[in-house]
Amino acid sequence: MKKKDTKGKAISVGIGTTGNCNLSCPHCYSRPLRGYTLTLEDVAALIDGKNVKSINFGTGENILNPDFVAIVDHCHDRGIKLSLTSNGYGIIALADDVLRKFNDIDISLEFLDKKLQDDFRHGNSWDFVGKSIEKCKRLGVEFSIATALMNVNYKEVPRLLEKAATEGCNLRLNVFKPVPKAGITKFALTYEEFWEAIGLLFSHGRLISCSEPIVNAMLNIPPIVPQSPCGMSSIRVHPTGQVVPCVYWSEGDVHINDLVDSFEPAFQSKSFRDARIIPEWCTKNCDKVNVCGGGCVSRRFLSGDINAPDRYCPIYHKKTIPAIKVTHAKGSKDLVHSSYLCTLIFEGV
């Protein structure tokens, strides 16, 4: 079974402009993309007359890429909403002024230990993160740490939400994918530590927004978007020029050539119709099939069975549905992440 194709939408993107890194992270997805770099006249011919919602900034660290400031520029005096994920790096370099032009900023952070950050990260990631921390806050400029969700840090949860809250940030959790075409297969949860980490979540923090499908239905969270965003409201452009339904999607049918005029033959190509697919085992046993839709598309992609659901599903593997309380924060806040992911966001207690 497959989603219904949406058409006529504000479309999020995420543009990777490079790349290219100044560190060397062994979870890192992106790494067979270094040595790629877009234009401006790449990204302006990829957005202009075209309804966009959102871009984000991501893949490497954008601001090796010498056109980054003057595609912010572009991209700001069209109107769209931006925001940024960097290793701390980019966030120092920019200037302040480029800097208040994002709705919002993330930083990536995995543990709250100087050696532990830097060993992992493999470069002098602990300073980068404090001082663009501080920007941040000095500047006003929203902010989260972002995480991504392994088996090597998931317990760092609790003390992670400690740090957003002293901060006075929120902390974002991407759950850790394996891709096997970057080399990085190593740091996937089990079916226990991904409920465990979400347990720990939900323990010490407030939910701001859940785009994980899963979690949403098994929670009975009530989605900002249902299913998953990927190939139905947003596109993510690798720095060759591909165009994919998400990051983590190594391969794509279709380049940014292709969409000039308009969004739609992304949206037509076959690994975006992909991303539409419902598992009819889904369809089929299970309820909560419309939040959910089979769970992340691309940790079913990347399992090599696109048709199997997800990985962490409870009700496939015949696990009883963990029973996690859902406090949610006060207010809303509108993040560019929000809506166009499958990912957590918490502000801690």
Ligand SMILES: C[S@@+](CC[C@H](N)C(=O)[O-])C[C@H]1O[C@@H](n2cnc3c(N)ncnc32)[C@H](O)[C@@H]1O
Second form
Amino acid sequence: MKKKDTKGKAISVGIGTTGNCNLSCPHCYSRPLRGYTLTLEDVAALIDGKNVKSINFGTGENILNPDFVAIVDHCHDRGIKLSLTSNGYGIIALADDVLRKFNDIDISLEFLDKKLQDDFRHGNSWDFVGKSIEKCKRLGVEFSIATALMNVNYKEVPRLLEKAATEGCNLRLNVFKPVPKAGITKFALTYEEFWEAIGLLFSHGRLISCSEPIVNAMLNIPPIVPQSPCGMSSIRVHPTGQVVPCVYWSEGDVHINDLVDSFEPAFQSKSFRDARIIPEWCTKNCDKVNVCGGGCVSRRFLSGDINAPDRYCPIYHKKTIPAIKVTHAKGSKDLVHSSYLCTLIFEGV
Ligand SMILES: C[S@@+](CC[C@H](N)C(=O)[O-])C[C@H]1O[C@@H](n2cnc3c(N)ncnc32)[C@H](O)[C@@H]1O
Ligand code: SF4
Ligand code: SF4
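Write the structure block of the form predicted together with the named molecule for the protein whose form predicted alone appears above.
To see the whole picture, the full complex is given below, headed by that same chain.
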């Protein structure tokens, strides 16, 4: 079974304008992309004249692209909602008026201890994070702490939520994806660790948004985007110019040069068609399939069998999950990250 057509939609775009970085984190999917950079002309040709809902800049540390400020200006002038994911280095370096052009900013942090954080990220991560948080607060820019949820840090969740509350920001969590082609697999959560982490999040925090399909399905959370947004309403552009349905997809079969007139060639390409596959087991056996679609498609792709349901699915694996009570944050927030990848965003408590 395939999901529906994608034509005519406003598209969320993720652009890695560079694969270069000032740090060297052991969990990072983008390491093979070092040395590649997109120009202002590349980005303009990609977005001009198309229905672009939002753009997030991620993948490497974008300030290291000499065209980055010109790219931000170009996209902002076209009225596109922008966000940036950074280790803090770029946020410190950007001028105040450029930072104000972002709808929301993500600052990456995995540990609440300077030594652990700096040792993990191989550099001055802790100071970059501290200074960039202060800068976002001073400028009144909406920001989140972005945490890769791994087997080495998932027990930090309550403290990360406390930190977010103290700083007056959100906590966004990307479940770690093992990317064999980048040589990074060892931080993956087991089934039990995944659901323990989800339990910790919901028992200590209030949910702003969830686009992890398996969590929505199991906890009866109405999804912002049914199933996974990848392959349906978002595209990712690597600094090589390759276009992929999700950042963790190392290689695509479409290049930005193929998208001069429309995004449609991307949605028709093999990798995007693959990203829309729903496992047959799910369509035959599960009444949650319209919400879940088989779970995070990248997790399934990276496991080597896209036709197998999500590794964290209790139904398919005949396992249990802990009792989890969902508490929603009051009001809603319009964050670029909410609906363009599988992620969880919480209000700190
Ligand atoms: C690739 S980085 C690029 C932006 C910037 N350099 C930074 O560190 O925030 C974007 C986010 O992806 C996360 N990340 C990197 N590799 C990951 C992986 N294999 N699984 C899940 N998240 C990952 C990082 O921790 C970071 O929060
Ligand atoms: S700072 Fe970001 S891009 Fe750089 S290595 Fe770490 S996660 Fe990857
Ligand atoms: S059986 Fe498939 S569709 Fe149902 S919850 Fe599990 S992964 Fe999702």
